[in-house]
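Next up: a single chain in structure tokens, the form predicted on its own.
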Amino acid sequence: MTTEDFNNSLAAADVSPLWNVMANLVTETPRPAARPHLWRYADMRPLLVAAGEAITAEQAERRVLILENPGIPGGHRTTDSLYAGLQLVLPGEVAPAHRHTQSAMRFVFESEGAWTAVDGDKVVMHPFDLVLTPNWRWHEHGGEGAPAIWLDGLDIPIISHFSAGFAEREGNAPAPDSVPPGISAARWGSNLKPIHPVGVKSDHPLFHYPFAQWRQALTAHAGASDPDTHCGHVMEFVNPVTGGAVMSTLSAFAHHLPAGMKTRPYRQSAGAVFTLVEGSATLTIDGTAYALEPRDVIAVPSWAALEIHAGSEPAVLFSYSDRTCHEKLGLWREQRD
């Protein structure tokens, strides 16, 4: 049998020879399809405003511009395993209630009284608050006062990989304020938890991490210790029940670098999305420098060499990643150059 005949027989049997693709399937280091890429907020905001004029929140269900990584055209991905988008809700609008198996986090860029309700618990959002909508929880958003814009971070590519996506748009969605506003924070946000949480969803109970609180904690931490030479000061947002990542599939972090600090090259197996909160910073990814202003968003692919250089003032950043998936699956690695 000739080689051509052999290959044709394999194709006809719906099999393929591993020896031809082994090096591409079992790689020595990760080979992400995603590229480092920067989305400037100054460029994105006018597009969001135009979207607000073109389509209503009700028509869109969620008025979001997906941050499409140029290395994965049409993939609706920001890294290989993470989704990011910028969402707009106008004053008086309500983005209708739905729920889905995808976990989502909202990092607020602009808000004057805008709100999110999760299973009827309504919280008012302020700039740089972190707001979660955990897996299979009813949630809706409303605008007040001025246009509200936030960064959506979801595990859509992960859920798609497992073909595990479910959603409901109609059902017994609790109305906002059907439970006492702020009850989740009262129950779980003060280093206390109910001993007998009857009728309370306690897998991911805390869904609002206000900027005023996490910024104060980050400042205190940064003032009490020297920064890590590869990462600066980093604090993780945690689930108060488990002490682990805030979501089953997503990890979230707050970063602080003293003025002028430049970190040494650092690689991690998890892909990540960063945004700048305060100050100025330059992220150098695999040798290419990207200067960030507040609310700019940047994709850092898996195993890319990352250096962060703070400007003349301390730099504060927020990031999220799929690190918790890597840790649970025994895949997590890091390298400090």
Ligand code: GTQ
Given for the second form:
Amino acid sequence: MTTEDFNNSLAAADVSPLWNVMANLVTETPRPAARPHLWRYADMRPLLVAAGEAITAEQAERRVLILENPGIPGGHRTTDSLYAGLQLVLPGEVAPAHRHTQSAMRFVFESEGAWTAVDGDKVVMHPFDLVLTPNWRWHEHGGEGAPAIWLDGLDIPIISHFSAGFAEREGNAPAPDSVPPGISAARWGSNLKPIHPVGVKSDHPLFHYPFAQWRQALTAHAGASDPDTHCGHVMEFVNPVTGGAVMSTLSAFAHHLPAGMKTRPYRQSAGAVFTLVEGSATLTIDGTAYALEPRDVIAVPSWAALEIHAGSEPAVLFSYSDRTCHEKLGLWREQRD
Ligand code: GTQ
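Switch from the form predicted on its own to the form predicted together with 2,5-dihydroxybenzoic acid and give that structure.
Full assembly next; the chain just shown is listed first.
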């Protein structure tokens, strides 16, 4: 058989030779398709305002601009495995209830009374609050007071990889205040938990991590210890039931760097999305420097070398990543230069 005949016969039989692609399939280190990329809030906000004129939240179901990684054109991904979007809800609007197997987190950029209800428990969102909608929990969003904008972090590419997407719209969603507002925080957010069943899903029971609380904890922690040389001070948002990651597929972190601190280059297998909360910070990713203003969003792909340089004020950042997936699958690695 000639080489050409051989190749044609393989293709006709729906097989291919591993030896031509081995080095690309089994790489020595991760080769993400995603590239480091910065989305400036100053550029994004006017586009969101225009989206607010183009379509209602009701018509859109969710009025979101997806942060598309330029290394994965049309992929609706921000890193290889993470989705990020910016969502706008105007006063008086409701983004209708639905539930899906994708897990979502919201990191609030602007809000003066907007709310999210999770299985009927309605929480009012304040800037830099973290709000979770774990998988298969009913959720809807409502606008109040002023336009609300938040960063949506979802595991859409992960769920799509496993072809495990299910969703329901409207249907039997509980009304937004069908349970006493804040009941979940009272039951699971006070270093207490009910010991008898309470008739609600309680595997991820806490879904509101207010800025006022986490900022205070981070400040106290940072004041009481030395920062890690490669990461600064980092605290993980945890599920109070397990002490582990906030959701089954997504991890979330608060970072604090003292004024002027520059971290050493740090790689980890988990890809991440970062945003700046306070101060100013320059993120250098694989040698390219990106200066961040508050609410700018940046993609840090798997195994990229990350250095963070705080400006003249302490820098506070928020990030989320697929680290908990890596850990559960025995894949997580880090490298400290
Ligand atoms: O708010 O429920 O950015 O379902 C993408 C999918 C937000 C949401 C997104 C969603 C939502």
